[in-house]
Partner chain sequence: MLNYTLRRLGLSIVIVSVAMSILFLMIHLVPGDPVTIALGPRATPEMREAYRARMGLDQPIHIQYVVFFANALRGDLGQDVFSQRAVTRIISEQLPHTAALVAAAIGWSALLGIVLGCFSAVHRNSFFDKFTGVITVGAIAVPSFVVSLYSLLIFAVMLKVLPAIGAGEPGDLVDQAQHLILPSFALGLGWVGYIARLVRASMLEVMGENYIRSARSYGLLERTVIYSYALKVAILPTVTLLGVGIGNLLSGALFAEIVFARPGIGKLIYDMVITRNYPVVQGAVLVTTALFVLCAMIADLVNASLDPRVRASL
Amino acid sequence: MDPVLSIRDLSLDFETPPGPVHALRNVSLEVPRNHIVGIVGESGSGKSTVIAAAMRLLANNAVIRGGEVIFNGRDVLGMNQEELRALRGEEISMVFQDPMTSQIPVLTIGRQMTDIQYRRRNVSMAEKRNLAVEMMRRVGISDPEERLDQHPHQFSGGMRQRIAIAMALLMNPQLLIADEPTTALDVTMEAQIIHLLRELKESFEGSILFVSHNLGLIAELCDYVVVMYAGEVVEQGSVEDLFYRASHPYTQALLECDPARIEDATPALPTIPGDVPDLHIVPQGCVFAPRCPRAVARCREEPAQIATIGAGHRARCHLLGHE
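Output the coordinates of this single chain in the form predicted together with its partner chain.
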């Protein structure tokens, strides 16, 4: 079956006063139907930018330089505002990082949840409310009938993230994108949200694209993993490929740094010596070369090509494949 979302060779710049930031370069990834794909990478590696591009919710200064975003066989980058609106919420929806700011403070949760269903023209207000109640119950909010009449500030952070998930799932999208949905929560809440996402994956017919800093969460939740570094995808494959057969020196560094921390589900990625490069100037060779323990002379001169390691397992490194 063809993937629900496929991003091919996507390159994107942010125009800034000092010059363009080359935030994404030739990014390709796929989200297969009914699976969970995780994107992992250090802060600034372009995770949020990729998913914003998938929904075309990009900042005003973003310029797409090339590539395509295909959702269900349709070209998202070529859509007009009307088509995008039909796509958002109904086919792809998003849960954001900070649950405390993602619902409008002056309207009740019930009102917001019925508003989202505005496209259900033949459904009465009472039925829309019932659907909202049911969705609230599914994400684990008790007394949903009463709580629908409350305003966002009357809920805790964990509950607000559950509500955000409920809102995102109201129109039964085929793809749910969650951008670090647990970063703002404490460890207990985080575990509950992850548990909820797993449960939902069983009951709702769709895929999840899950962005995280946290390798432990990725290992726990995902079927496939995409590792990003400095605006590029450096390695991707199944969870087993990535955790047992990591091929790219960056992925290996992430895993080797401190394997115990992965078990602990520590919120931060292990630290690798060196800094993420400045994306104003893209290096001539491999982007990871300045920090790579295995770099050779060639790495600084030629950009690394993508090598296929196994079925669906690819990495961008000179040491792999064609040697």
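Given the form predicted together with its partner chain above, I would also like to look at the protein as it appears in the form predicted on its own.
No partner chains or extra molecules come along with it, only the chain itself.
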């Protein structure tokens, strides 16, 4: 399928006093048009670094060692600052984990939503306000004409996240990136936000790249899933492939730790033994081998290669047949 975003062999380091942290290594993934792709993995797996690289929102100590980030046929890594300013917000928008990071507390929501439309030079301020009101209504904010003049602290956490989504969609971008947008919400509001994203994806005919550690949300929302571990993509495929035919030991371990899959009462939730490795030094063999119950000598000595399990379903593991 024609991808709106294609990340190819992306490798990225962070320079630190003890030495470079090899945060991403040969990461490849695609976001097909009009589809939702989820990225899942433990903290420290590189999920947020991937999306930061996709928008070139990286720290000053980040060094891209190789690869491409292709958006609509253009390499984002080769864009100058003017091109990036035109890209961000208009063609690619982001919803952050905490909506207060994207909302200025001393300005009204209306002021912020009209400011976002600064590139619409031929549109009057009254029209910009009407567009903001309509977008607030579409994300489920009642009485938007009056509430547009309120400040962020006058809204609940769930409503602020809805407003953050409204702001991200105001310029009708082709790709919406959501970085764990429901983490700070209760389960009821979380379900409403997920339902809202699905509805908006259909109405705006856009694509969504959704980052989360919550497997239940990924299963409910996404069409395709990318599993990351310690800076590498270890498995990717359709949501059915990942949840019913998981092939990589790490994906299988993540699913076994999902509380929703535990049928019998237990005093403690299952966990994956061990920790994500220190990426100052990349392991010689498979990056998951120290925590893998099925690891053999080869897993500790040689980097794992990509194996094709089915159409669009691939995993990086010595235990599988390879391309």
